[in-house]
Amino acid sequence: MAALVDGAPEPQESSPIPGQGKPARVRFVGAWWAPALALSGVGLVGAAEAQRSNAGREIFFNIEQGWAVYALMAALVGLLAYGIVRHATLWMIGKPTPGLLGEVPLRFRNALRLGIGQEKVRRDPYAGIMHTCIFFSIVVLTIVTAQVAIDDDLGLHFLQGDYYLFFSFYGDLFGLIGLVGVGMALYRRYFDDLHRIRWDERVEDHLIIGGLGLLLLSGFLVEAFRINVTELEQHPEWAKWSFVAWGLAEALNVIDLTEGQTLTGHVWMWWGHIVLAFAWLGLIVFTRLDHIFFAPVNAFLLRTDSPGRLATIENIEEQEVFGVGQIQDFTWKQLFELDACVRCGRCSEVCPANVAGQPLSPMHLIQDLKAHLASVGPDIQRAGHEEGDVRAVSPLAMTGEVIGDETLWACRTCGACMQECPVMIEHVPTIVDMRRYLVMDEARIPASAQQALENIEMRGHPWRGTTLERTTWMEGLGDVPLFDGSQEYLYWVGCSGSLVERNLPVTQSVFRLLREAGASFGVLGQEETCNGDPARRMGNEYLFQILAQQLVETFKAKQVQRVITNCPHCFNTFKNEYPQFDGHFEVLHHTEFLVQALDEGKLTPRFALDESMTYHDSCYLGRMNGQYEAPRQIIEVIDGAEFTEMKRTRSKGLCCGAGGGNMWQEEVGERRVNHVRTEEAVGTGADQVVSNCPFCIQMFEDGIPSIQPEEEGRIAAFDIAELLERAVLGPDGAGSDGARPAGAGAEAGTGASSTGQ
């Protein structure tokens, strides 16, 4: 076997350091990598012997590469270039995407954190570990392969001595890590009962994960055949650094292959590994494996403003088409997102409409648009080049046939899909853009939603048939100050806070707490009107812009600087969308103001509430604006409150079902979303479900009798301001029973307790 390693560099002793007995370079390696060697089964004594040798080997050993490898490389590069051009030409039929050149440092951080760092993937811990193993295995093994090519092609020969041994170790280590990731993927796909990965299963999915597993295994076998011939007998201390391949090489000895069979096996396995590697990389062009590149790019392109802000239609009165009716009406960034989708199903798994069995799966919506783009995109390109009618190209109406009306109207605009998407697709703006086309171009809208929009336009609020006035909630409160510009805050009550009977007590509780805290505030009273949020979410952008511009002018005329809102939807609109119309105000949700007042000692809870409660995160305060802590901090200071979280909570909370204009629509599907969420609240065993949104309160009030038909023991829905008022002002202040001074007896308890579920 000595003849087989002819040409390999002879081991040479390095000059030892006086008094140490080993080279300085070896001491560095021994200090840092001895623990890793112990873990890999390599003895420290053997490691020391190996480190005293100038280890090395011929890179390709008995392989004659010839022109074949270069031909495969050229074919791969050409294929990847073709794939990029093919995709890019379809993206470019979309409209320009403004604003992508701003905040470049933040965009690069997003690309690193969300794209390469896979932050959103880690929201599913199992998937996070799996993807991390596979990702870093691919990265490190690519570096390993590149070093082999550089060492050979450029004649640098740096894979020698201690670094060669370390190189052998981390190459095997990350190959093994990759196999762990592949094993986890195989288990989840074929043995774990996770149905979402089978919603749109294709042959390519098996090729991707199976091919990667075979690629890693074949790499170990190539190394095992080489070690069996070159190192097991002459340099076993070198072989053990490639600890996985060394184990396989020892196993080959059991088979007792002849020298010729081993050499032939090495050649066949090497070429099989190379062909498999190029074939697997070629899948990038034709499969969802392209997300390796598209995910970091889409993270770079991700919006840098609030996820609760929808884009405005500029110069709306000059537009020929409102919203998106055909595929070319999307921006090129939205078309790029279609190719980024990996069909993982995380968006559909958390979508409240899909959870309730309603006709919306965000994943399928994106995939249907992607298929439609591939179908009609080339014809649109040709029609554009020939100056033809690009709007007459498609045989199908995108809104209505490719994507059904009922699919678009089922969306709650809650943002759960965007929160979970690991490749940063923004589904909600895409859906709302198509709604805009339905409403403003086609006049296709559910009758009940149309009534709400007509009511907003004619009466300034969406509530048809209400007998309440904007000032009804003021009855019995004494002198309610009207905002005249001299006060610090405008207390914005909103349509639901003043015109829905269940929400009047909430508005009154906030008012009393503001007064108790000594806040300088006033209200608009009869001058209030809808701020346009329902109109924008339901697709009537034209009506929204009229309302927004009018209200911005009113606020400026009254010198409004700071606003406190009851409703998270109003909060989001004022904070994130009114700046589009030069409406720049400091906006607080009432929970944020109340926490400040508690921290500053302006409000002091003096009464205990011996009640158990759970908390529902409203989408537009939590997920869209990141405020999860203020409501929970209020619960914590209420003496005697026993707090239990729901199963889905914080950024993973489930929508109540009212968002996206669905408060005024008839739901189509197996169940109502508010019934699903109410079941989760009831499942905690709490006496009360607490929220911070008038829509959420209404949806729970509707859902509770359906889930708990018997009144006895029925859970009750409250706004958090109602509870805090009882804790601060007592039963007389809120007009309810059951509150008593904190510390009035041993049974009063010592504070809020928190239990998770």
Given for the second form:
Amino acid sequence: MAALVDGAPEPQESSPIPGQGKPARVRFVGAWWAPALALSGVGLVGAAEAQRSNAGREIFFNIEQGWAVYALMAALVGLLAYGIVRHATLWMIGKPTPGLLGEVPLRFRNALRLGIGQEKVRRDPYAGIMHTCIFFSIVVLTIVTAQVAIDDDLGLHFLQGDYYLFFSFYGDLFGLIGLVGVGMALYRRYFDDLHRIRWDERVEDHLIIGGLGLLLLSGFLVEAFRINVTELEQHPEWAKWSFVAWGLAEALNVIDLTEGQTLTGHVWMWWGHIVLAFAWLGLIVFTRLDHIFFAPVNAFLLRTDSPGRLATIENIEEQEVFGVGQIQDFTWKQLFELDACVRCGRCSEVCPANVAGQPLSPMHLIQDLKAHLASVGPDIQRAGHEEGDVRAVSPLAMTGEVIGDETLWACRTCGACMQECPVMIEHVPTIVDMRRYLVMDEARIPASAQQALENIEMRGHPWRGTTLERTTWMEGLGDVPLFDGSQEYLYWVGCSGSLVERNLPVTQSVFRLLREAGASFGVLGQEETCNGDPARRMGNEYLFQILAQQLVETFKAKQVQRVITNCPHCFNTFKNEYPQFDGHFEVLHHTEFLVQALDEGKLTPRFALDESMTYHDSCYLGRMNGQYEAPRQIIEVIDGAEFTEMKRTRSKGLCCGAGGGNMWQEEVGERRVNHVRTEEAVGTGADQVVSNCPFCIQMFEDGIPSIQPEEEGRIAAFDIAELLERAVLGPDGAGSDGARPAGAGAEAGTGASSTGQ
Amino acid sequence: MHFVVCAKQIPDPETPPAAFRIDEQSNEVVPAQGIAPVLSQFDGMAAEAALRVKETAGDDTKITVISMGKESAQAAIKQVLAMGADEGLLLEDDAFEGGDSYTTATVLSAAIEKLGDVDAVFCGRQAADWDMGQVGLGISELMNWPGSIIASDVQVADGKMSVKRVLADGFETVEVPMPAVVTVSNELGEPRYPKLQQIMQAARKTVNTMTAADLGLDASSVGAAGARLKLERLFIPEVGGDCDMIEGESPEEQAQALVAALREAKVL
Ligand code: SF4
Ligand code: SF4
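What's the form predicted together with the partner chain like, now that we've got the form predicted on its own?
After this comes the whole thing, all chains and molecules, with the earlier chain placed first.
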């Protein structure tokens, strides 16, 4: 199983085109520990060396009542324990979290690389550097402090000689690094007005960053006062190792204090520093500083399967509540997550709904739920304990009032939020769980979404009002083989591929390319039905389960083993969700098949296309399934194609706006998501925007006239298969239908006549 | 109170044109392959109207959904049950086949009579397959109850039904004593989406079936035998179009040529 690195499975390991494989990206996984390890190694050597050199210092120099530090420490530990218990009692009102015991090694790896290694934090380079500085500084300075304690308490006295000097050096170095991080943080918070971290700013934010700055500064001052009266006089050459404090100590000389004054100053500074340190650590219990613990734990708890998979409601017919209507209907892991949120705003910054000014901001959604948990959680916990009516506790309906319907419906299930979240919060399952409640429990759905769902129930596809049939696309293609179990692949066309006018040419292109590549395949024609993806994402899990079970049966009866899909949503559902219904098939999106065929020489792009293009990553091929390379590799092999990336691309790509059932909904808000994305595509100056998803293409075609009112010079939206077909078969498809007898490449199958039926 | 909702299962009106076929020999619509029949959309709205009244009237109101049709019409009945109706009744008999609006109204009236305590009957304004719009009024006539058609809103109070009717140029509100019959139009609004709990309850409910004999109807008065309407010929009309391009150097000339052509075709 592919490891979850970015919240998405790793891109396919084996690159279909030899020599074009991704260069192995060297990751310094969890590299944070390297310096610490190196330092402790040096420490050991230093301890041995200490025999020879006599550098060193007196611990608790000038300080009486040093024991008070341990009292403070005990208080801190007590406070942390209290914090954990207080939180945990709230999490426990949630339902059991299934599947947490599987894949434990992977979970530990996730905790290391995503939690402690902070891989996601670095997705924003500025924040990455800032946070890394602060993190390293705190880790190393904690080690420094621990060494001081060990040196004294255990009587080891290894802080001597050369190691002491080196210890002094790196202590100062990391203090300085910490100050750099704090400086960067202060800049963001106070000089960058529009920064996302200020979208939900609270007093604690100032305390945390101000406190840390003061803590580091006071640390240097304590050192400076000590050095001023000790080393500077006796061993100035030692003092220089503490290079920052040494500079400050020299500066103190300028003020010209008496030794007594300096010693008093040292005592005050020392206690100030210690109290500040414990106070700051105490903030962990009351502020978002708790992410120090929650982030790595949440990384451990992170799903180990694809983010494209939503959980099944087991035994759905026996449930009393469908989906999540009240806070205690969430699993405890979902509640835990709420507490992990650091209000960084990254999720909302990339959320297409939020970007378009629609009523959804994932950060606020998580924070609203968190506040709701804090407000009603204790009463619910008590009611549950006393076997009272838990559902009567909250005066507010969580789903509908705390989180409004329009917020839930605005979500595209695009996964951008989950991709960015540095503490690995999974927004999509949480949102869909609440939608499930709206749809199945309350039957409260926007009219247009309801029509799509009803249409799926009545007609087996979401496209109300289509006048096309599932066989219309076959017209003029010659023999279209029906799948009968003898062929290698089932070519799954999908509802959009057969029932939406714009997508028919895409289906036909894929078909011609399959035929050209000599693939052994067949189609289901009239027997195709909706695989349930829109129903599941719109919250009708019941309908989804019925459709999925039926289709799994059909596939099995027809002995389907390998499926090629037109649509990344079908692809995701077959690949990631059908295994939940015991449907295990090898699933390829057409881009993956095409890149393989190119690699094996079964398709040869013989025609140059002198066109400029940009590529739009669909969420369900990209983020949800980690496939970014195949489509780009196809573009690469096309002669003459001039390729420009959009600013938001690959895992940072912006959704076209159609996902999560929004294809069939009226949008509310300032702008439409497809307009925003079309604008970005147009901004590249390319003639074409190429994608791989029937919805994306429809959304672009819909958005283009609004963004480019002039017909002249408009960007055109194409599927990657249409593009490749032009390169392989020529502009008029002569390479196949003309030069070859139709159907020559296709394996024998029951020929469906081109007129359908 | 006791309401009856009449529900008809019809071939899907959204059947793609290419899949719609007629057997001109037997004068029948050939059911399209793989396209399931559906509840006539106006009947869903009739159910919605009845449910809205029930919601304001209180829980002791019972809604019975009746359908005349084949076994498959159970699905239409279940759909209305899932929306919140209480009981279902299927009127199924080979003798009912091939009837017209009159015999349908006859059978439905007999069933309503049989139920006994009915206060109001809600029908769709017309079935979306044949678009006759006769059955509702037929029931009203046969039961000798007041009938109001094409309603966009229905209210019930003090034994009276107040119906907001859609007219060509506006609305009118009429008030009739109950029992009464009303036919509901799409202006009322979309039928509700059923809650899953109700779908599952509906699935568990048994739908009673009654035949002509159960209703005390003579086979000669129903179905093809009792029909007063004779279908002469059923066919898909040829819709053709021709396009002549009007020639001309300037717009003026083109306009003159167009006028001449229209005169010639006796359009002007
Ligand atoms: S899945 Fe996409 S649309 Fe939904 S909250 Fe996350 S970023 Fe926004
Ligand atoms: S949910 Fe994650 S990304 Fe969003 S604000 Fe919270 S921590 Fe940041």
